[in-house]
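The chain below stands alone, shown as C-alpha cells; this is the form predicted alone.
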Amino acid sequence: MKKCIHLLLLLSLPLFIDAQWGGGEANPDLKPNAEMLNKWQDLKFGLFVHWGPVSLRGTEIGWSRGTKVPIEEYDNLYKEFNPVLFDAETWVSMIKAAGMKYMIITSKHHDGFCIWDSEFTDHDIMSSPFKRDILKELSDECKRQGVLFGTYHSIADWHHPHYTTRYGGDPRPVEESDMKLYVDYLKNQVKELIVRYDTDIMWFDGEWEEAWTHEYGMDLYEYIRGMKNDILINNRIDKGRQGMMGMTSSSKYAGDFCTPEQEIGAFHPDIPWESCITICTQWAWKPNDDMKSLKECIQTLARTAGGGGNLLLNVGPMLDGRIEQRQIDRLEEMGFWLETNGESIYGTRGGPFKPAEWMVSTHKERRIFVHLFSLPGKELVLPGLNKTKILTVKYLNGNDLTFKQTKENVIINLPEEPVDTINTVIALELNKEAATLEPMEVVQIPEGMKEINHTAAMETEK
C-alpha cells in the first residue's frame, strides 16, 4: 500500500525547473548541445554498471568503506582484484540484446579507486592483478557496435588526502588537506577520460558534500565543455539537485540532465531527465540479492518514457567480471519485448495524456501510444484531443480497434483479455503531430483500483 501512495504522490509532484540551464549563473551562454541532447533523449534506455574491487565482499561500492569493511581492508582489495572472465564484447552485446542504446560505468566511485590506466593515481586498475585498461576495451567495444558510451564519476573521494571530507570513521586528519590540489586531480583525470577514452557522457555524483561548492561545479562544467561541446553533463556537477528526486530547481545551477535516483521521475516531458534504478536492491553485486520481475522493469521503463525520461538500468558485475546469468536472462527478456513494442518508447516524449497508476502515454509524430498495466474495462475512456481528428486506433502491430470521439472524450473499445499482461500498447493515428496537444489528465479509473486510490486518500489525510 505503501508503494502505491508513493507512486501517487510522485506522479502528481509540482515541479519548478527552468529548463535552460547548462553552465549556471556564472556561464549563462554556455547552453547542452542540442543536437546531442535531442538525441540521447530519443535513446529512452540505458545500462548503469557499478563495479569495482568491492564485488570481493559483495557489499554496496563506496558506501560499505568503513561501515561493513574495515577501511584498510577495503582500500587493499584491489590487490586482489582480477577478473578474468570480463569480456567487453559479451557485455556490449548483451547491452544490445537488451534494447539499451547507451552504458555509463564507474570509472570512480566514492572510494577513489579508478577502474582505468590513470597517470595521476597507482590506486587504479593497473595496480591490480588484473593489469588490463577495463575502461579502455569498453569504450572501443562500444563505439565498434554502435553503443553510446559514458562514464560515472564520482566528485567525493574518501580515498584521495586533499579531498576535505571524510567517510566511515577514517581517523586521518583534514587539516592538512587542501580541496585545490584535490580539484586540479579531479579536472586532470576527466580531461583522461574525454581525451583518451572518448566519453560521450559525464554522469557525476558527490556533489552533496560540503567540500564541493557552487563555483567548483559551474567551472568543472566550462572546463568540460572546453574540452568537448557536446559532451552531455548530469546535474550533480553542482549543487542544484533537490534530494533523490534528482531535479534542478533553477539555471542558477550548472547540467544538462536531471536524474532522479531510485525513483520514477515525475511527468515532465519538457525537461530532459533520466532515471536510475537498480534492478536488484544493490547498486554493487550482492550475492542471492533480490531482482526485480520483468513485470516491474518493463513497466519502469514504460512509466520514466511516459513521464518523459529515459531509464538507466543498474547492474552490478560478479568478481570475476562476468554479469550474472539471471540478470543478462532479464534483459535479454526486456529486448524481446522492445523487438515488438519499441516503437513506443525510442524517440518517444512522455504524454499528453498524464500519467496514472494504471496507464501512461508516449507520443512520436502523429502517433500516441497508450500503454495499459491494466485494462479499464470495456472501454479506455480517454480526454478529448482538442480539434485533432483520430485516423485509427490498433493494437502496436496489431488488429484495429473501433472506437468513438467526440468533443468531450475518445472511447476505445477494448476486449475482455489484454494482449500483454505485462503492458499492452495501443496505438491512436492523428491528422497532425501529437506533440501540439496539451497534456491531459486521464480521469476515468478502472474499477479494480477504486478500492486501492479510496484507501489511499484515506492513508493521506491521515
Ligand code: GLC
Contents of the next structure:
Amino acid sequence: MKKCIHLLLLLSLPLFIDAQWGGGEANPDLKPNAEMLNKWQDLKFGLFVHWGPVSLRGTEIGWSRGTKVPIEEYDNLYKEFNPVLFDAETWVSMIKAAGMKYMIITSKHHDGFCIWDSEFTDHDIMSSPFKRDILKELSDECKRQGVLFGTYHSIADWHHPHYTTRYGGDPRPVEESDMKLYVDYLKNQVKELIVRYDTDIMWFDGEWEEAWTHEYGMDLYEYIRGMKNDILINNRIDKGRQGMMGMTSSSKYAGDFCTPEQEIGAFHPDIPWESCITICTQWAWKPNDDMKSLKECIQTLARTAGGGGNLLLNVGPMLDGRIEQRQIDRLEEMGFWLETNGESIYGTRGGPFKPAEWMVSTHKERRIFVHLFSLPGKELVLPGLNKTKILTVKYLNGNDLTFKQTKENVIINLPEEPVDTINTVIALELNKEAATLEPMEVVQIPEGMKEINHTAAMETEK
Ligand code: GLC
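Output block for the form predicted together with the ligand, input the form predicted alone:
Let us now look at the entire complex, which starts with that chain.
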C-alpha cells in the first residue's frame, strides 16, 4: 500500500511541475528545478534584509532618493557608510536562533548601490570607507552555518546612466541612455552574484517599470538557469506578477515562485509562493519604527504556511551594522516558539482545511496540524475527511484529546483555555498520507469571526 502511494506521488510529480512557469513562453521546456523548489518550500521561513548607505538617513531604501533625500545627497551617502559593527557571524546566528532557514539580502536596490565588490561599477562597497565585501562575508557565513543564501537584486536602477526609466525628479535626459548597455551590466553583475557568491535564490524586483520588458525577463531567466541550474528565481524577473498580491497566473511569464508583498498570500497550496513582510513598517531601517507583536509575527508565519507559502520576514539593519536589539529579541521569541512547534511548520504544505480568520491547517506525511488562534468554543468541528480515518488527536506537545469522527464531520473536544494564547497546535494522526486529501472548507464560524474569501487571489490558467 505504502509503495503504491509513493508510486502515485512520483507519477503525479511531473504533472505538478508542468503547471509551473519556469522560463516563460520563450522557453517552454525550461521548468523550475523541482528538487530545489521542494527543498525551499520545506524551509518555510527566511530573513529578508534591506540595507545600504540610506540607513544613514533612516528613510526608505531607493524610494527616498530624490523625494525625501535630494539625489545628489543620496548618491553620495556611501562616502560616509562605515558600518563598523557589522558582523556576519552575529547576523547568521540570529537567523538560526529565529528558526529561519534562509536569507535574502539586497545586493542592489533601486538606488543602484552595490554592497559587494563589483568589477563593473565603482558605486559599490569598495568605494565606501568600510571597504569590506559584505556579500562575501554573509555568503561564506551562511554556508558555514547551513543557511541558504539568496540575493535581492533590483532590475530597476535609478542611478545607472543607461537605465531608461527615471525617478524622483532625476533630470538626466532619457535619450542619452541605452537600455541594451544597462542589460549587459545587469547580466554581468548577476553572473558575479552567481559565480563569486554562489547565490541560491535570485530575488528580482522593479520589473514593473517601463524600461523592463517581458522579453528581457525571459532572456535573463534562461541566462541564469544556463549558469546555475538549481537556482531559484522569483516571478519579478518578468512582467506577470499581478500587483501586490504577487500571483503570476500564466505560464507565459518567467519565474519559479510568486511573491505577495506585505500581505499573506491566499490559499494556494498547489503553487510555490512566498510572502515578504516587514517586521516594522519600512523595508530599510527607520528609527522608532512600529514593530509587530509576537502574536502577529507567529500568526503571520502560521497563516502563510497554512495557505501553502513561505514567509520572508524583513529587517533593516542600522547604519553601524547592527540590527536593533528589540528586533533580534522578537526573532528569538519566534525561534523559541518554533523550537516546540516547528514540526507543524517546517516541511509542511498548506491545508487540507482552508484558512479561516481563527484557524489554519498544515500537513506533513500522515499528520494534519490545526493551528488555533482562538478557541471556537468547547468543540472544534472539522469536515469529515471522507474515507480517511483519524487515529489520534492530541496537542502537538501534549495530551490526547477526545474526538468523534463521522462521515459528515470530526468533532474534537477542547478545554476551556487555549494551551497557547497565540497559536495552539493540534495534531491529527491519520491512517494515510494527508496529501491525498482535497482542500476542504471549514464550516464552523465561531461568534464574531469573519469568513475568508479564498478565491480572491488568482485563477490559474492551465
Ligand atoms: C517593493 C519595493 C521595495 C521592496 C520590495 C520588497 O516592490 O519597491 O522597496 O524592496 O517591495 O518586496
